[in-house]
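One chain is shown next in structure tokens, namely the form predicted on its own.
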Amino acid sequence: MSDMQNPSQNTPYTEHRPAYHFLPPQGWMNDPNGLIHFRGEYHLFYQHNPEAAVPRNIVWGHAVSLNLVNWRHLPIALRPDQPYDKDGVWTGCMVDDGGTPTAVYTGVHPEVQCIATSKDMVRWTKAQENPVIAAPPPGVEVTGFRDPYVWRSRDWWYAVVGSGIKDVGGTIFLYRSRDLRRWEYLEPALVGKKEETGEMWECPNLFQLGRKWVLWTSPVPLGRVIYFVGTFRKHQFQPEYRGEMDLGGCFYAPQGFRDARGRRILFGWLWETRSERMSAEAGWAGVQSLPRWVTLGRDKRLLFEPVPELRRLRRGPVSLSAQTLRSGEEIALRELSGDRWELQVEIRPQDAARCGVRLYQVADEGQMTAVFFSQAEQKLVVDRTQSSRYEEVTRDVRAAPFSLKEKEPLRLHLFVDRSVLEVYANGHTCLTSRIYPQGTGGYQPRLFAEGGNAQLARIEGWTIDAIW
């Protein structure tokens, strides 16, 4: 194994280094870009610098997976070095343009749309009419005009451009070309009120979902990702649904695309809760998350579920049996302690006012967080003011709004790899966080209730390898 894909050991925060999540050798990652499933390989770009874990001289890196679970770094794919990209190559997507996979990306600045080819996925060649949307549309002061994404529908290419209307709101404008070279503006196809969806609407995705249109977007300063379910007709989109994708506080700029099997994908952002110091510390900043399969409800709200692949890594299967969990008690399921491992859940209520899974640190049990149902709110909740001992990491609360249907039980699927703790509820809620704790030796987790008794159904656990 290459020392690129096997990072030195020897610095500080190892214990806090993700293990089955992609994160590249060193240096600063965010948003996930140019997702593609090309000629049977699963490609993921990032915004990249891999001199240092600062957010400075954007790159696009890449990687490859043929089963989105085990990844080969590749060289870098987009530097900044023409004038219009100067200052960095931004957040942008991929297409297959009759067999040429074709990266549309934001350079700054000013913020400009451009577009990349390639032969083999490694070389890449930036066009000559680059770039290629040259400004905002005329007569708009716009609070940001970046984040491209781009689809075909029959003989034209459609593009909307993540931007917002001074003093107005987010919006997506609508551009469409024959050739990815020449682009005619169309209109806004949706406008925000800047109030109640922010001010600019950062990498936004406008696709088809059964017989409905979905769009997602990370909306500044609010920092979290919102989405829409409508139509899209007349190059206007119609929301009829609107909810939030991931409410753990650490969740941001996801990207998505179909692969060849049908499904649409999503890979999103975590960032770091901790110090600039502690991130420089360590040498690296940012994770991607686990590949997340998109579908969509009755009730028009998105499901999200792991995709099945993930499934390869798990090891040494553990489980309990069913049991009730008395109020103020804590049931342990001591095999799994680790700092990599994944546990479902199923817990019934009953009168509890709160049930469900405390993480406790093996080495230090003053270091805890808390995942829980709370009936009494009607939320579910991620705590980690006692996650940590460290004084420069972010210990707050965490919560979604959250119900169940009469006779519904609580679903829980946590992963946990060092510091990342993605949690998915009953398919459609999702809380994602990061946690610090000082030591290693990982967590284990207890199963519990308070203010009344809950009924543990059913509970299963794993370890889960390594990706490197």
Second form
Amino acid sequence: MSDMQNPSQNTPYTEHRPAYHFLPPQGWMNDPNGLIHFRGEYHLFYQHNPEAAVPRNIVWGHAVSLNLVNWRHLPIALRPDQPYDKDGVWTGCMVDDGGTPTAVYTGVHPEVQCIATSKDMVRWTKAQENPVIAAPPPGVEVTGFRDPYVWRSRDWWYAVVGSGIKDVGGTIFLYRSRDLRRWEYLEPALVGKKEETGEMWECPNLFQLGRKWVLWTSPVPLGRVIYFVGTFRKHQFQPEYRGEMDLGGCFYAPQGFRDARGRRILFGWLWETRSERMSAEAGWAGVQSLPRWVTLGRDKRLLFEPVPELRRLRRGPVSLSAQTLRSGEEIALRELSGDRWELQVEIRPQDAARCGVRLYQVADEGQMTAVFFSQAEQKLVVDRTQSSRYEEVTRDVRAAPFSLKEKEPLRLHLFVDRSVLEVYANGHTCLTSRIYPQGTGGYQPRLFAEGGNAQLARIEGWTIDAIW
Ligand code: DQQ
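After the form predicted on its own, can we look at the form predicted together with ligand DQQ?
Complete assembly follows, chain above in first position.
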């Protein structure tokens, strides 16, 4: 990869800069935008400030990929250059309007909805009709009005815009249009309760998945992503199940799209949990999650797995035979130490109170992050309390409710990419965290059990190639 594609590799804290997750050459990145599989190419746009690692003067960055793994940076697609988006080209989506890629996004300030089209995906023209939705529905006091998400159903385009009704709760306003330019307001498709699901819903996605409909959103001020599975009829979304997408503490504003193979795939923004000073010195902030393939479980939970295309980056494998994990002992997977690896573990917890994996910084074991199932508390946990000697990074414990059915083993799937740790457990629970140890060389994984023995059924690991 040339320096132009990855200039931040020679800045301070380069040991924390992910090497197989997507990130821009430099500067700030937040939400994924405009995801589309168009003419055989995957396009990823994103909220971006190329000048500095701070969220100001937001543009749409752009990258393209043939395989969801290797990315090529393209020129900035949309800049704040019109009266209606002078303070930022904020989050939006992309649709294929009869062969014309069309971005639908929020211009600020005030928050209005706009469109831009392109013939070649590189040069973009903002529509003369902008802003195409110039104000929230009349008579409602809103807490925000942004992040349009658009889909087509028969002869209509539909859009939901993320919003909130003051003192009531987060909401999505539903619109329809024949031509993406003239929009008719219909009604709120769902209104949440402020105390439960926040006051404003950012970045909603609403789509059909199998026989159900899914709505996910990033509510202010929760700072995490919730999803609903239910039905969508006569302009009303009726939730039947509510879940959490990722409780690791840094995953936000995901956007999904349907690819040519019919898969629903999402990316989410992984924010930094280090100080602004460290990000400023590094010259970059923000990473995209691995592309996650989303399916519907029989129990109406969403299931998440990294797309299989990522396997092309694997080198190895290394494995260990099935054995007992004795209480208080650790089993190391020596060949796997390094700053980029993947691990799949299957453990039968038996009578262990806790079992899982510890990640030790290779040169300084005092820096350790633990990922484990607490059978005692019925939780999946990422413990970062000892993860770094830096004072300026968040060191906390994050957990998701987690239980196993009878005879069901704990299935952990870990991805380590320098400062990124993505954990997928049993298909349905994700905990994504950022860890910033001092020193280079990465991490050494060791399996452990406490408060009782567990049985290690299977373990396989790979080192992972860099894409940058
Ligand atoms: N980020 C965008 C907004 C969105 C928020 C601005 C979510 O459009 O609501 O960068 O992270």
